[in-house]
Amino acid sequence: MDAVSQLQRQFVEYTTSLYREGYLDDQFTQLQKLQDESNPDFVVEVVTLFFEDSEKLLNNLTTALQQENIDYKQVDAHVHQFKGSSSSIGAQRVKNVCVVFRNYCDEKNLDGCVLCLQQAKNEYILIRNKLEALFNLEQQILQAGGSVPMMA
């Protein structure tokens, strides 16, 4: 087996390892099909500026569970869009752990918004580091001179 083709089957097997594990969901397959000829790095670009929208909206979330009198409003709000950020990537995980999250700042139940949001920054990192990974294999196997496969 040459090298593009194990490149190939390496990432067929990884990606199909991150939905079999829940880190994506089928918006990411959606988010894919976007991308063509005209805007070959349209997945990487979404991602990226989620990347970027995560860190601060995870800065908020801790400056604000900070405060001597939290505004739990603010807080969920800024998981309301940390939740759809992650959502329109379909960063399953993350959106998860948003979904309890919010439910922590209707109760103002600060211990467990505390805990979420560590749960959240987790998750974050994982999928973060496991896209960073898969478009690593992508460029591995453009560089090789192969194409990378479309995940049905």
Second form
Amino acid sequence: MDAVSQLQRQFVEYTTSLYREGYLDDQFTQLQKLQDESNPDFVVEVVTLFFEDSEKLLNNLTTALQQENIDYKQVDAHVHQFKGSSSSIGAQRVKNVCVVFRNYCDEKNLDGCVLCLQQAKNEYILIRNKLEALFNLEQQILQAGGSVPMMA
Amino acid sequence: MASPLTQIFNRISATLHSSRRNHSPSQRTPRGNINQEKFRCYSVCVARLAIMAMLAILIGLLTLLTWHFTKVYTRTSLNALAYGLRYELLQRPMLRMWKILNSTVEITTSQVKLSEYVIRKYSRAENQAQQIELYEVMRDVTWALFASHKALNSMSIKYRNGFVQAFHRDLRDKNTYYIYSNLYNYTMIGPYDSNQTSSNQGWNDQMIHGNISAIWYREPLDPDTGRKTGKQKEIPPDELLNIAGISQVPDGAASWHVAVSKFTNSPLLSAALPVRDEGGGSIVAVVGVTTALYSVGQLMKELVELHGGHIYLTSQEGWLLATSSSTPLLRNSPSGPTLMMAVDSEDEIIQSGAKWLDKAYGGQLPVNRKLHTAAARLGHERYYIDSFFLNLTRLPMVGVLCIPRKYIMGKVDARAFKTLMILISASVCVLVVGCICIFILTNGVSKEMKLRAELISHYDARRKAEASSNFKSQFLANMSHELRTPMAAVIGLLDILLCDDRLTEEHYSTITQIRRCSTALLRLLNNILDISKVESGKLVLEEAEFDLGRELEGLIDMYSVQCKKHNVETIIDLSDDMPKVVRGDSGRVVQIFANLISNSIKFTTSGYIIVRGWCENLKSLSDNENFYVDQKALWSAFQKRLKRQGLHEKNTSCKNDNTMILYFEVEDTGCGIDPSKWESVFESFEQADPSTTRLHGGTGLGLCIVRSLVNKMGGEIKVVKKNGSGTLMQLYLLLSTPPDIPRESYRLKFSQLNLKVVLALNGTMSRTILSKWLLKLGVPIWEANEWNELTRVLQEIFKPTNYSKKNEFFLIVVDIGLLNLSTDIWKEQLNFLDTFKKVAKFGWVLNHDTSNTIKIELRRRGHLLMVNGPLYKAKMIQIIEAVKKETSPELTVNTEQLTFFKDAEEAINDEEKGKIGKKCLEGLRILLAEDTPVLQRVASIMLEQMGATVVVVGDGAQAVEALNKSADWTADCTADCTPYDLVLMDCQMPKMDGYEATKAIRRAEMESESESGSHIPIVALTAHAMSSDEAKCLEVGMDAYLTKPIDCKLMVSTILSLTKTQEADDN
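Alongside the form predicted alone that was just displayed, please also present the structure of the form predicted in complex with the partner chain.
Every component of the complex follows; first up is the chain already shown.
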């Protein structure tokens, strides 16, 4: 039981740090709220979807920015989509990068775009690692027989 | 001329260089402005200098030219004149000389001829007597000639035998003498002897000089008659004069020479001619004539006396013959007086003139040439020197004239000098004046330049300020968008939290509090967004028909809740002629009033807040003169506005003739606004009293937004004077009304009813207004404002004696607040009222916090006619209508039915009270078009939790397809409703975006309208929050608009309002 409570405390601390450091925002909490008996793995599902979608989008963006004549409209659409999905799971920092990215897109500033893409990738990998760690913890708690504490 | 010019140019260029030098290093310093100023100064300075220099050059040139031309012309003309004068001056003494010579020659010749004649006559002189006779005759002849020529100095005849006869005029003592030699000493020499001997040999000076013993006599004579006047005197020979002897006529031809006598101090001109005997043989006598040159000198003196010049005559060799000066012409030498050279003359001028000539021509005067010089420097003065050569065979002569230049040119030179001086001083004056003028003028110009530069800089500054203000607005717009998103999330999450059943009461209240605060914060953000929208010109007003009265009543309902707490009455008083439906932006109109009312509530602690409204038709307004002063002012302001906006506005207002001016007043009994602040309260961030911020909070944006909106709607707002404390705001709006909206005539209806009303209401104002209105409609009323009064009134009315007529019926409207609810007395009171149930209908005005027990009790007792306060006309009409129909319980006018039309926001409020049911979307089928998988999942889970059935499609094209399929399906199954109740449409999607999809769906609906006539609600989902996006969404045919991330509460309420409307429409 001690292990479970320790794990739980660890989970709570980790989650709080994620919020405090701005990796996540309330939207993620809202997602967690939406998870109930009928959709037990809802958060994991959505986040996985986000990962897949993001990787696809980032690849698209990378190729789009390597083109000879860059179709900024296309890039902008991708970034917009990326922003939408990231804001929906509450990946705040990714979203913020996307906002800056779109501004550069509007200015047709290639250097800025490339820089932002790099940042977006970094942020994305960061949030992915963080979330994966979070889910691991969750799994551990579940396996240990505890219940995942709700973040209010 | 050239050197001063170059100097000026050098100076100018030096100034330029220096200014440039000063300027160029400072340009690199950041304080460019000051340097620019400096440079401007320099450039002005240089321009000034240049102009001045040009002026100086111009004036200088003009002066010099003027001076030069005047001088040259006068000089040349004067020179010509002077030349003539000089020539004349010189010519005359020469002529005189010439004349003298001529006359001398003539006399000599005539004397010779006469002598020849006489001597021939007496050539055969036999004796002494005859000889003497000859001499007598000769004397008479000679006298005759001598007397006839006064100018002659002497006349002599020397005979061969040595006898001399001579006449002499002494010029010093004016005496005339006859001089002759002693006759007796001469031997009678026969002329033949001389004939025989050669004339060359017979005569020589030796003979004369040898005849030394001869005695000479002198007799003074009367100069006129020639008679002897005195005794003869003996004189030594050759004492008085030179007697021309044979030596002077060696070749027998006439001879000239200049002689000098002891007795005159002027040289004498003597001529000699031989007298030959008959046949031209030998010379028998020599005739000599001397003429003094004195007269020539005299003439010269007279001539030049006037001119101050000098004339002199010299022989070719340079011996001075005559001068105009009175200096002696002769020099005393040991051998007697001799002639003097001109260079030795005692007269300085003559001497120096002669020297000058010598020097100039080396003593070799050009023969036969006249000489004219204009510039010879003699002494200290300049002279004109002219010489003239008189070429006589024996005696060539040279005349020289020296005239001081001063005499001829002196005046001219002086004049020229004066002119030059005057010109120079004049030009200097002109130059100085010109420079001053230039300075003054350019000073003005430079000032103007400075002003202009300042103006430009101000303009720049203003533009910058405008730009920065623009940036500010832009920034605010963007920022508030960014801020809204987290706020929405906060509120949404709070809503979710509130749904949680497991919350304790304490938690619940805290969360409710947080939610209220968040809403307030969001409202503030919205305000800022509004302001920045207005300022950045992005605010676009909708044009849609809406029920103004209903909107305002809803607003009053909303605020009455708040007011009840403050014990403040909220009243709405709209005149009956207000159009039911107007075109405009309902949201913004409501916002105006919401701001005004909330403002009033903030400052009103007791009393009432009243919203009045009336209207004027634009056309009929000008005919109506009876509106009061404030209105008049408003009207004139409005007319001004119309004029300002010009034809455009007029056209649009005339196109649909029924543009209305809607006047409103919002009056409260609060603390009021100081008159000095009446204007400024409408400014941004301005509050009437800074201390109010502490008391009431707020940012001071509300009224600013109100004014912006009112102005946008073609109206104006202002604070006007009010009797008593409080504030009275007046505003008008220009809104058009759709044509042919029928107006119900309440008057007709109610008067038919034969209705009587008892108004038992707490609020004095609302009661008064309602009673006035009802009275106007012809409905008799009674009023009561407390329970005791009500009982009194009721007992009065329903006294069995009075109450008789059957066909009239009573309506008793009772405010629940009249009952004593704090204790259980209210049940007693209800019992009392129940006694009148048979004769009258009851309408209950409830409060929002009226407890359910009371409601239930009322219902139990059969009081089904209940409305929520506050009571206003529309509700009154509802009650009366209900009463009129003798309503059954099912048709009871209750809160829901009265307010089901309320907008989405109110729906939230309503639902808030009872908490959102978890399954409020039960049974709805929703089509979600969203490309992002994450969002797809989130949204569908959200909706499913609410109980809705969600079908997810990936893009717009699929959405259209799905709808079409469902339509087909509907058609096949002949179902009454479409399978989808609502579509949630993301705006940005691949393949077909939300806008396109919506258009396609609406088109399809149009086509199939004849069959089904359906209109599926489409809600946009977008990450943008600007009104332009909203406008775009609504434009393509969407019904509502949600921003990402999805706010669960808002989404639900939106969906509910839309589907409800749908149902209502369907019904």
